[in-house]
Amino acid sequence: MSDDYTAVDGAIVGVLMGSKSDWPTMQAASEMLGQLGIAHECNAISAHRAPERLADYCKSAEQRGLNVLICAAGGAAHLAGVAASLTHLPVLGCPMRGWSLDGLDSLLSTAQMPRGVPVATFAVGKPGAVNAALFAAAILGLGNETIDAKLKAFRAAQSAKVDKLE
């Protein structure tokens, strides 16, 4: 295993960013995973500037205990798509607001995957990061009663906060 990324013992979700500048957004995914008690690791690995490091990370992900990858990149960069081509694990794509088109370029490049290489695509920015973490929890909860219960409790608490118009 390469020393070029941080592997966390017990992590079951890998959160990847194309660059450190994505952290202010993807921190929301990390916080949601933490709130749900889901062990995860966070790394910045560019698909374009460090392709060998990304290949090593993705190809070793399952062996290291990861079950889901959440990938974020801005512009027309396609970290999620490259990751999906390197692993059969579920890949959740989080488009970032970039330097042009306010994230539309990221959204389209993440959503428009070719047939046979799926990436689940979420909203641009922090809402997408949080929803990707919740979706990862839903996937993991299918086989883990503890995660399932925490996700259901989160959803119930969220619903309870909604004002009723009665």
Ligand code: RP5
Contents of the next structure:
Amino acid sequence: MSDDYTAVDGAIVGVLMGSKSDWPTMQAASEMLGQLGIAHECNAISAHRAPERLADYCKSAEQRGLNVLICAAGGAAHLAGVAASLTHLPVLGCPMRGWSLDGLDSLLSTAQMPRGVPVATFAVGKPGAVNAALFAAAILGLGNETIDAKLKAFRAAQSAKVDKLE
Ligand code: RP5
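Please give the corresponding structure for the form predicted in complex with ligand RP5, as opposed to the form predicted alone shown earlier.
Then the entire complex follows, led off by the chain already shown.
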């Protein structure tokens, strides 16, 4: 365990972001996980500004009980790919809109992983953050009836709310 990040007892999902500036977007992932009752922890650990801290986090993640990592970064977004290189856990990548190119740079650098080390990549911004949380729930729900039931209830409620034209 390190003092360099916040570990939450019982967390099964780790939400990582490259900077605190990603939090307004990634808060949507945390809220979705919370809505589904999924214990998680959120940390800002940059792959290029704090590589050793990231390595420490990723290498200890599985042993600490994490099952899935959600990794968000903007710009030349290598956080998810670097995290995936350091753990066998599923890594879900969230491209951030960043400061230019409307997040296209982050989207491509997260999605275009060379073969051998996969990153599941989601939409740019909050829609992707929410979907990464739902995808994490789908993975976890395969082995957890409570999460499975909550995810199915969320989907049913969402379907019930779809606008009807007549
Ligand atoms: C990336 O650079 C972060 O994930 C963030 O999206 C972007 C800008 O970071 P800051 O300069 O705001 O800290 O590493």
